[in-house]
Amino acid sequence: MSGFLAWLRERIPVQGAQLHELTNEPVPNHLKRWWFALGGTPAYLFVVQIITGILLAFYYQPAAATAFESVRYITEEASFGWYLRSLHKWAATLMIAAVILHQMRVYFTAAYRRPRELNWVIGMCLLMCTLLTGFTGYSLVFEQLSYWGATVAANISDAVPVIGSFAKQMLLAGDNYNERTLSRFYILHAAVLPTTIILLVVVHIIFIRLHGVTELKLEDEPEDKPKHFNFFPDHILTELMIGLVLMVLLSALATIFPATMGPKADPLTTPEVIKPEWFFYVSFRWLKLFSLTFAVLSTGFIVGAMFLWPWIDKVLRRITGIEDISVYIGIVATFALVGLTVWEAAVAH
């Protein structure tokens, strides 16, 4: 064994002290509270998505003639296929929720302010990619609702000025849903978007390492208590506990509420009600309240404002003189988002 260790040290010349120093960055005390440690939660769920997605890919066939039947085979015949598909579905749901909650935490703690503006933009890019991954994954089942949901989404994107027609053609691989559309969705869902997310996460972590974690002063924190604790093993143990809880939760959800099959997509029969996934309820309700042009333009304006919020926040604070002006705006926006989501969820589909 000593000979093997000597051989290994010669080829990987990293000393234990160097590795300890590299991984043991001091972490602010507020990260001991799990709701401040939401950054690792979507990363863990993303790993679950990658593993279950690879296993599902062994059976899935991305073509209009075979997609529905391959998903049915996974769900009803393949050994533990129902469990893997359900894990994949629930991990996606929780990942989207975790990314949204993490972005909200960053917003309400003003962790996007100088010098972390670019990391906020990276976070917004991650949120958009996560939503797109959820949308493309939902469309792969080739059910009635997923087929017509994708068709409606493409038609909505067509209403975007200048780039709308191009975006629709890129999404559908043509002017309308065709035999190449599912393979386009599959490549986006299984390759392009996951690779983009991984690259964004790497850049996100690099920025965190460069700037450090935003330090928050909590009122119940004693003055004589150390302000930091070790990343390894203390924070790693916190993340491991969160991961174990998530695995139990995912298994319970996958078992109690397994993924099911709806009617196969029928391009000739439009369903009476087209239902999106829950994370698009807000947009769907917004479209119902206003004209298509206004809804699309206003949605684009809101998303653009969120990307630029660190600079908008700076201007608002200078104009109003209110340091927490973004918090008040965020509270109103959160109530609006929750209200629109609940409103759309309560409508009979």
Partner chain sequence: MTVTAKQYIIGFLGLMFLASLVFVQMMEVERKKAESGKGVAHAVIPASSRSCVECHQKSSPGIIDHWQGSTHANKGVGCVECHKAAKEDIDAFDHYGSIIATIVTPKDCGRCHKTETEEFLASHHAKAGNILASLDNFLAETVEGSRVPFNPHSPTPGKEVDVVNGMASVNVGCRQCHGSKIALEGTNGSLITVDELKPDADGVPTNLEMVSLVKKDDNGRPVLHDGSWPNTGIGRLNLDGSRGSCSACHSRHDFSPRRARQPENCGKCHLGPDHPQKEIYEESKHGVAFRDLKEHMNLDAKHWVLGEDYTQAPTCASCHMSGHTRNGGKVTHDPGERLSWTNRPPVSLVMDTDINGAVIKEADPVERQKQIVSSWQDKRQEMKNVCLHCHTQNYVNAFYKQYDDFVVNYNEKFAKPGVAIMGELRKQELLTKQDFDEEIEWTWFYLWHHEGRRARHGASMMAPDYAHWHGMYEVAERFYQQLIPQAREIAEHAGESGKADQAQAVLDLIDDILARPEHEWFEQAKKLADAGPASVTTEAVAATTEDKAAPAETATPAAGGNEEAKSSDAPKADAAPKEPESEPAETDGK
Given for the second form:
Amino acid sequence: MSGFLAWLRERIPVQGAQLHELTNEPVPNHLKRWWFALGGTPAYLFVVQIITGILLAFYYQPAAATAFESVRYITEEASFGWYLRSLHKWAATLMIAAVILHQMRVYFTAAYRRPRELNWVIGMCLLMCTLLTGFTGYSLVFEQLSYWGATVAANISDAVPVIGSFAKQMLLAGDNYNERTLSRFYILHAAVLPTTIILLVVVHIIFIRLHGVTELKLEDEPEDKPKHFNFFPDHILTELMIGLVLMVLLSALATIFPATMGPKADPLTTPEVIKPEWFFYVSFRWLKLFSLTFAVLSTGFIVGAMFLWPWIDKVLRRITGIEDISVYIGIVATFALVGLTVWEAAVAH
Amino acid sequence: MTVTAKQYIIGFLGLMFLASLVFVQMMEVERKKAESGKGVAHAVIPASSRSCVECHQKSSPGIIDHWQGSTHANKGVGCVECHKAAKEDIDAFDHYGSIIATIVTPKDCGRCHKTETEEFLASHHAKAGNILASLDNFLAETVEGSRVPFNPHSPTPGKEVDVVNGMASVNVGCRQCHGSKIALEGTNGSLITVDELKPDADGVPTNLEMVSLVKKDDNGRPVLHDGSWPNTGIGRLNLDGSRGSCSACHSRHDFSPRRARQPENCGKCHLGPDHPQKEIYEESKHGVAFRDLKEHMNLDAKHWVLGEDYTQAPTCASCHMSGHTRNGGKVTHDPGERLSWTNRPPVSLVMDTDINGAVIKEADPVERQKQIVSSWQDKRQEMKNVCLHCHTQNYVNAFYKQYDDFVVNYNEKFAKPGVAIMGELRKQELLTKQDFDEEIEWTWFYLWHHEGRRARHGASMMAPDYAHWHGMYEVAERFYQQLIPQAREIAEHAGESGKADQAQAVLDLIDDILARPEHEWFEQAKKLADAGPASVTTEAVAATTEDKAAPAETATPAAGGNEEAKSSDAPKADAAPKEPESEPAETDGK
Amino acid sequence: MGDATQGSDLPNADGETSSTPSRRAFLQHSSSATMAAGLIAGYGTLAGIAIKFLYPARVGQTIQQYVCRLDELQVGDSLPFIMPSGAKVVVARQSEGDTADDFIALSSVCPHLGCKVHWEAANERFFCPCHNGAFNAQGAPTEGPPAAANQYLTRYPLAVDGNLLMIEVPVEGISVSNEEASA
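Could I have the structure of this protein in the form predicted in complex with the partner chain, to go alongside the form predicted on its own above?
Entire complex below, previous chain first.
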């Protein structure tokens, strides 16, 4: 046994202490509260997505003629196919929710401020990638709503001045949804976006390691308590717990609300009620409120502002002199987002 | 929280996760079980039909989709297995290398489904095409349309109409239920049907002169006359000499047993003013239970045996055709096998049938007994065996008592007198030979063909409203307020124009009928008013006192079979017999 | 489950004070074991489900397909049945009687190297032109390499359903184009 370990150490010249040093980032105490672990949650769900996604890809066929049938095969015939597909769907929903919550936590605790501005931008990129992955994944089912969702989305991007039609043609591989569109969505969903997410997550974590986790002092904590605890094993165990709770939750959701099949995509009939996935409700409602060009441009403006918020925040603080100006704006923005989402969810048209 | 505690919690959560996966496993097992019950059809296309499917998938995907969901597809029975034809068949043609025919007849289905076809051919269903020269058909052909094409009388803006096809109502109405006589167009403009072709036992035409006359289109296909095809009427007269159409009930191209088991399937024909069986069923407790419990009725079951696969409610098929535990699950394709009355003719007859399956009309008991192959009692027992899955013997017997009494009351009070009056009018030549050219002929037709049938069918299948308001109430109104006055008016008119004797015969008959105890109430008051007011009250009281004793007396003859057989002798011959027992008028209390 | 075992080796950050070393060791061991068991049970089962998912659902499934009516095939006659996959099977009647045993269905693929065999009526044998293999009417090898290796023509199970002859064929297989199938 020890001979084998020695053999292994020689081939992999990493010392236990080094490993310890590498992983054992001291973690600030506030991370004992679960809402600070929201950054780990999407990461965990992302792993679930990769595993279930790879499994689903064994059967999925990204072509207009066979896509729907292959999803039907997964859902109705393959053993546990319905369960894995439901896991994939619910993990996607939870992942997007977790990303948004994580970002809100970062925002309201002003963790994006100097020197962590760049990590905020990377986080924004991750949010965009996650939303795009959700959108492309939904389109792969090739049912009525996902087909028309993709069509509508492509035509929205068409409204963007200058680059709009280029973006649409790039997205659809043509002027309209065609035979080659699905494979484009598929490769975006299963290769390009996940790889980008992985790279961004690595950079995201490297930044965290370089800067350290933002330290927060909570009011009800005694002064003499140690300020940090060990990442390993303490925080890892917390993450494991969260992971298992998520698995149980996902299983429950998958069994109680399994992913179903709508009617197959029919390019000739638009369904009476057409809705995107819930995370696009905000922009969908926004589009209904204003003219297409204004809605698209304003959405672009808002997203741009979100990317640049660490600097905007700085300017705003300086101009107004209010330290918590971003918190107030954030509260208003949150209410607006929740309000628009609920509005869109509540009405048929 | 300590690390140790966390580890315990993780262990516990892991087990929770395991528990949720065990639940997932249970759901998977359930799902697989449900799926295996459904016999999910695999899209295996038999090689013989692959080229058909490839082409028709594009040209007519509906029939391919239907077929792919069928048991046929599941068992490798493809297009050519049913559509294939022999070269000698009159309607055969070459379709991309296969010799096929458009119309699939019971002869084709019977190649595999032998028993079913034989039972069907023995049924009244298969004879539905025989109406093609009947009273009903005269209505559609002549009264509603025209036997010969005629010229339009003014232009139809936007459409060129050269000639009016007077047979339109027959083609679209009568024949879509009863079945058409399939016809090919001849090169000389004639129509070539089974009558001209005289096919042999294999369905191959023997009249070769006619064969040579058949018109072919550009692709070499024999041209089917558009008046006769499309048609899935149940008694279709096919070119190969076979009768009927299996797809009347087993709609092509999925031939779904599930659908054939549901009342809507029968409702393509069995509804409307003259025989609203489907509406009657829907009103009955049977239909109500079916609508409620449809999902639990196991309609996809392979054999669908009552008492084994389901018991929730009966559909049309359950009672009239399907197998049940008391007959070993045997399905019949002759829905007449369980009927004890035929309520189709003006006067209902019991279903003693002869060797040809025809209802025996012979009145002489000895002669009648000789002809009977299957008695109405046999048939009633067959039906009772179905009823007994849910009802007790006493309950079923008492139901049949109510039903029999109802039919006999209709027969005796209105149907036979109506037959007698119409017969007398014809006998005395007070009516023309032509049907439907006089008001009373319509009146009488409404009475028995529409209202009388509604009443009897309503009673047979437990729909009170059809038995009474849509039924007997309208029969009575038609009889008292239209038939009798119209008959008298004809007679009086004839009397005035020098046919005094003939007129008197009719008037005497009507008076005789109305003097019967069950009709006595109708003109009693008027007569008394004419005679003087003195005796009104005593007569009415006498009738009421007899009322209570009467039902017990009348019950016995109605229950016995021979009594009914006697009373239901040939409808036309009824010369208004005098009733041996006096029955009080039932309605006098109102 | 390397996490679990490593976790128990490492010093406890929260530092329990009151328990004796042996009790502490026991607690640590048992908690690690519990954690490991929970993780293995949960994720292990999930892995099992994943494998079940990847295992083909229809493997070994067969389906009965209609061949002909019993009266269509006389003793000594045979007819070709084309499988859904396009492969040709010869169905023949061997004797009077209406049971499945009175019929035989043989693949026309030579078990030697997969060439197509054909029936030689004169010699009453199936002959494979590739290496001069021959089989009798029952599919038993009589000459050539198949005889040497004792390889039989594949026999497909038959069944009788009423007056219909049914053949049991595999459900799946990539179907070839029609020209090839009918050739």
